[in-house]
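The form predicted on its own is given below as one chain in structure tokens.
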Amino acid sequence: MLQQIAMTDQNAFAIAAAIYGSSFLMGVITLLLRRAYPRALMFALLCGGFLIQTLGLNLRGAAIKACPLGNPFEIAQFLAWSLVLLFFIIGPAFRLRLLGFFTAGLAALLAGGSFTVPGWDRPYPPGIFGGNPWIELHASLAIFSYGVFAILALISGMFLIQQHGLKKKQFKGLYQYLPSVQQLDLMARRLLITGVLVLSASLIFGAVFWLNNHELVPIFKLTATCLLWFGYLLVLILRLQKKLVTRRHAIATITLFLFAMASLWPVESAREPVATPAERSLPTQP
């Protein structure tokens, strides 16, 4: 029976969400009790949740014969997976304390919250991208860029918390585990550049498909994605010109990420499966 549970993508997603939630809860209890932050244990738990979620994504991808991005439930899972993957890349390299704690919280919210709306995991036919590699690459890069923007929003939130602590001259509890504002600000700039580059690449690959199939792309999806890209690009330009820095930069990136999340679900809910060329050539029934 345990083997059957392990081989079910839904159960793999649920177990991963539970691990992320437990990691976050452990961090909250530790900070409230003012005990040493268990960084190694947090990292180990996130590794376990990530591996199980990877299993779930692989099982779902094998079932649908495509990257699992066909409905809001799968997008939430893939976004949480991307967020944790980025933490593994960024966390050890820059030793950002408490980043694992905030990552666990957001991953639990995304992975676990997707179960609260059963309609999000609606069925769809295999090969939703119609076997088109351009549109599949576009979709996966777009969601991965959202993962970059998600961890950017977390770091921006950490920046605002630490800045508040410095103004109030509070250096104990949560504040003592946060990185310096200079380190957080530098990391935010690098993530912003990375996110804009990945999203730009996604739009380029998507344009290859759109030029020949523009009637299949909902106008709302195209408009929302372009607005989001332009918003992040504008913030990046202002940041490089040093016209949007520190607190205002943090607030802007958090606001843009909230806009991305608010527009993502209706965009994907309105999307129709991409038809293959053979399917589009079939005559319609009277």
Given for the second form:
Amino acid sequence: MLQQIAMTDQNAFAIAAAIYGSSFLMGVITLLLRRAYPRALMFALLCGGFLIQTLGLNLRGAAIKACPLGNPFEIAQFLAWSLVLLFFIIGPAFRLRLLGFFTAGLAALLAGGSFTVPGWDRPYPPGIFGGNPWIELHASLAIFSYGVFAILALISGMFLIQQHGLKKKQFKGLYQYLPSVQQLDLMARRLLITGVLVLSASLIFGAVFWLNNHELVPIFKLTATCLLWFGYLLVLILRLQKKLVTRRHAIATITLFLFAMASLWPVESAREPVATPAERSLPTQP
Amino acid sequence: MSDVLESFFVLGISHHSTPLAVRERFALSAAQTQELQKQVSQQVGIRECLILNTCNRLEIYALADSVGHMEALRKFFCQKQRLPAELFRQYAYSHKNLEALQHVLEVSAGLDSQMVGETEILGQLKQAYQHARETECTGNVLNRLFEKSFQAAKVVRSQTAITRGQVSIGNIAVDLACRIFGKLDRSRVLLLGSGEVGEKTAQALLSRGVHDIAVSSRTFENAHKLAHALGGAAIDFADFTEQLEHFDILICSTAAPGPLLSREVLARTMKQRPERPCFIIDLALPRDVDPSVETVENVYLYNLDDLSSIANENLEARKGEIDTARTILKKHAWQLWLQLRRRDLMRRSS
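Pass me the form predicted in complex with its partner chain as well; I've looked at the form predicted on its own already.
Full complex below, order starting with the chain above.
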């Protein structure tokens, strides 16, 4: 029966979303039943989901002959993929408990949620980035930085939960499995620096393209992206000056991530496909 | 004179019915307790007495000529401590005769403790008894009663698993510190006061990787001695607030009559270290730290009641053992009651 299922990009994305979803569900059940948190199993499931999602992105990339970031569906998939990739970097290195559980939840929401709006996976002509490697790098770096901000928002959420537990003298349940507030706060600072650096690099590469192609970049997209970058930069400056720390810092990073997610849809709607050099040379229709 | 056991009673306040803020007002120092015990024993109609004063309870055990003396004692206590009689009436409890006897046994076995099954109360009760006996505040009846209660406590501990799964304040403090700081090897601890509970908590933190510990006490010699035992340094009590910003964990267990740390002091300290959390364990009664400190960002304040309620979270699992322990103590209480009555009857007939 399995042989009858063709491994298309859509199938791969669906299987990956299902694996992320079941990992999260397993975590919820374990925590509700107050059983030992299955860290190794969670890691293995996320590995499986990530590999299948990589395959899906690979198939899609081969089909469109570019980095698959041409519509909201692909952006959501790429974002979920970046998030899980970052978990593999951060999770084992810093041993942040329950990070896998929260990552699985958000990845399932992004990867699975993108299937709920069929219009998101609208077709677009191959070579959407006009064959310009710089703009392709800009787009992939921007979405990767969103992945960093996604995991930053997760860690900030975990910080707020742990802090709430400590302030309200809660000892059992989810609280006992979460990492310490100091670990989470330190990790949030590191991720904020990383995210701002990646987003800045993405904007620099994008600016090179924009300087030569003013008319091809919608003003709404430019404004939203610059606002987001400025917001994160401001939070970073205030954080380094120790003026925006702990709880307020966590709230600020979650708010900015929600803004980033909310701005994705209008940004994508405002985007006009970049014409390929061949298309540009075509005479306009009467 | 009425039947000797018809006039045995206990009058007190404890964590069961009295919040920490009210218990603070009833708190007595060791010297005040001894003084009060002496004065109670000199009251008309009081034949024997013992005062048990811990951070969770203040109880007056008395054997009087009649139960009517309980009201007189209540009035005397409020007058002596300058406490409103209404407040005492609102929070105090009393037990008489067999009920009071059962209560003594449950207290000594740790069943009535805030952290059910703890054994520290037995030591405190033994100490109170020793002092009362030395000062001749107790006589034949209370001596026998308390000695039997110590035996019953041992029986309960050996025949039930009441102490199993029991969590100490030190262990809870360590778990909470780990939830705040993660690894404790870089955390700096300041122990305020040289009390036993504070020392045990500090030792629990040391056993989990804390390297840097300092002790500050009103008596510098005590601080120095304790600091030496814990492998740390002693700091001057007069200016410990100036050095607060260097410490991550603060254990307070002084006998100060009022708060040593206000919200303003902590807010000022936290401005010096906004990114680093501060964990305060207030084990003192009256409390050393103003409760409003809790509202300072990045400060986590836990007092005795908070720690005890955490310790009792696994109480449901031990409910069966608690019930068994209570049944054993009921048998002991009844046997002791009969023994005391028999002795009283024999004394009367002879």
